[in-house]
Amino acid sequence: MLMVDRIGTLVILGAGGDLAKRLLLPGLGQLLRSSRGYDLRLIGVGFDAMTDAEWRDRVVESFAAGEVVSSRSTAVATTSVYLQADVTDPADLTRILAATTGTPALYFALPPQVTIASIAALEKVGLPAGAVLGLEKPFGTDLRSARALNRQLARLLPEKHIHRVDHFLGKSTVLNLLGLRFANRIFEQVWSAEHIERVDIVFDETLGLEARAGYYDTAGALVDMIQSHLLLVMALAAMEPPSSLDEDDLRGSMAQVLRATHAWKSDPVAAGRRARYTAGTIDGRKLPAYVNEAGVHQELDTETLAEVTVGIENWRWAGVPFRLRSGKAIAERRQQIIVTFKDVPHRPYGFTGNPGPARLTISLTPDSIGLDLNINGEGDPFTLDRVTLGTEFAAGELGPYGEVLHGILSDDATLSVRADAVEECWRIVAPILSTWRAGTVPIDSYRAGSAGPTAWR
């Protein structure tokens, strides 16, 4: 069923850029073609020269992604128009908006700190009433320019039409995690430090640093994926049950988890630790070293594998230890949440064996599930042995961008990340990174194509 129109234009600024033409443009074409289809009008802008003929033919590519055209799609691909502007200037952002019909959403789909010159101007000149936008990650660089940009933003329109876009959010398997947790007894009644040991979450990737300097090398493993990304599917895995899935009480619940989560034992020395791939080999590609990828400053010490841990200082989660972990070139893809429950008090003597503790595995690519239970093993019935029971996520409608572009074009902030939210993932990593910064903290290497350095196993 068409979507009641909310949105009547949607503005994708840094039109040209990469992020806009494999995900955004893809993801937008995939939520015209859904039952969840929208009618509107999509300008793109990009500082760089580019006729509106070759901008429809990026955006019937990208909407295309290998799938069947909508006629819907084809129609606002091919009413589209592209603005050459300078999204900092406030003449052009006039021009920009003048182009607009109906209620605008804004996507900055633009590096951090071109964003954040952008809102400045956008102060000067005012948004019309019940303008929506879409900010993607990082929000800011560090703390205080997060603080700062949220500052910016409110004096610009109320906090549910600001939609700080993190896609990790959007993903089937995450919302899954939600009804795994509170739709199952079983779970939620030993989901404490009373019957869990550790929890992992890690997003380990064999790709290496694919021609993203620009980006990756002032910001690294830490703030590219554990700041944002991470310390989020952390909070929707610790936090208590919410009243409903409404955007208030979800977003609330996430923040309360937030507030509570420091550096391990208040160390941030002990708490993390860093390292950089050098040459390898993954699955045939051959890779150099990180500090010979192009665009890349020696100097800055970037890490391409951080790994930190945080406690949750409240009543459910106190002595838990929250390990987070994220890395390039590393030899398995591994994009999991794992929970290890606590080994039971006392076997029965005669049994033998030792499968080790239970353990929950939720996999985000692919999206699956597995538990272990230890049980009688075959032949000998006093030998333990470990099974695991396994099923697959069943595959939303929409992707991770789908979903984003879903929640800003229906002024639906449930997966957007709150003000609030934003400054405590900063304020979390920020004793860590100052640490690194400082050089307090070595950094390790390990071979492209390697599970990560040596030492760390």
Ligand code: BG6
Given for the second form:
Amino acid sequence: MLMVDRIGTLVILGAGGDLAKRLLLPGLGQLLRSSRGYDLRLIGVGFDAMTDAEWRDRVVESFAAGEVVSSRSTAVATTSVYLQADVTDPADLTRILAATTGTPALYFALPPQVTIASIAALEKVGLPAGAVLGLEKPFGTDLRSARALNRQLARLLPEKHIHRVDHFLGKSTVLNLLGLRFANRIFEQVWSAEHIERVDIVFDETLGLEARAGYYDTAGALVDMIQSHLLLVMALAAMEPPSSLDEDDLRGSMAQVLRATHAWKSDPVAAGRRARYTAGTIDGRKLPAYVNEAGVHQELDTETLAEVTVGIENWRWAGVPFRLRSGKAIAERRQQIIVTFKDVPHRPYGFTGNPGPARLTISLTPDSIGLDLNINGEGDPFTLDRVTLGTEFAAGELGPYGEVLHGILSDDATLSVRADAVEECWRIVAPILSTWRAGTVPIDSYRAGSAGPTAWR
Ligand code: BG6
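Mind giving me the form predicted together with the ligand, seeing as the form predicted alone was just shown?
Complete assembly follows, chain above in first position.
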């Protein structure tokens, strides 16, 4: 079914950048081909010169990267235009808005400092009624700037038209947390400190810096992944059941659990550890040491592996550690939510073997779920053995950026991060970040292509 479109023009600010090329445009191509349908104009805006023809080639190429060429995506690509502009200049922003037709959606695929300056300029220009904004992470550069940016945005347009993007909330397995928890009776009954020992949310990648020093070197793994993504995944995993999946109920439940979250035992030094990769090889690829990558400033002391333990101080979760970890250039791509249950209060005498407590693993890559249970083993029935009940999920119709763009273009904020939630994520990491920036927590090292620092194992 072709939906009635609300947005007439999608404007990508930062159109010449890597994010637009690798993620946004392929996601848009996928969306245009999907059953959700869309009919819109696309405008690319960038600081550097590019002809319309060069831009269209880029759009066509990126659409094809998502294997998604369709008559609708071809029409959008061939009518698309490129504007060279300084998005922090009110006159240029006026020119950009004048080039749109229908209700515009402006997507800020820009570094946080540029987005902040551009929103300030936009305040002088104003926005047409109904306009929506999409803002890439990280949202601000710390708690203070995130608060200031939220205040600026609130003066410019209603919260429901502001889409702070976390593409992890568009990952189908992350969304499956909702189905798993709230559409089955069996899990929710044991989803608490009474039955759960610990929760680990791990997102280790084999990728290294990938020429992103300009952004990553001032962010580091804690901000790039834990503040921006994993805390929100944790919120979905730990929140109270919402009464509906609409934007107020769902986002209200997420914000509530984030408000209760703090560095483990309120000790920001002990709650986190950090490390950085040295030269190594992954899958036959040679990686230089992080500090020798082009554009890296050694004095910033940026971590490429961060691990933080937080506690959720409420009735359901008091005493349960949630460990969030993400690293680059790690040997194995492990991207999972692991829920470890408490051991049984009493194992009948007579059993031998103890494979450990039951464990539920929700895996983001590949999308799958596995429940490790103890059963009577083969052979001697009184020897306990481990078995995994598991399944892989079929891919969703849209990838994460297709989902994110769908939310923005249909102006449905359910999967967009609300102002208070983004501030809570900064508030949670702030004390840890400041101990790291002050050098109180030493930075460990690990070889690219290893499992992380030896001392951490
Ligand atoms: C991005 C981070 O937001 O998420 C990257 O900036 C990271 O550093 C990426 O590699 C991981 O997400 P995905 O969906 O590409 O695996």
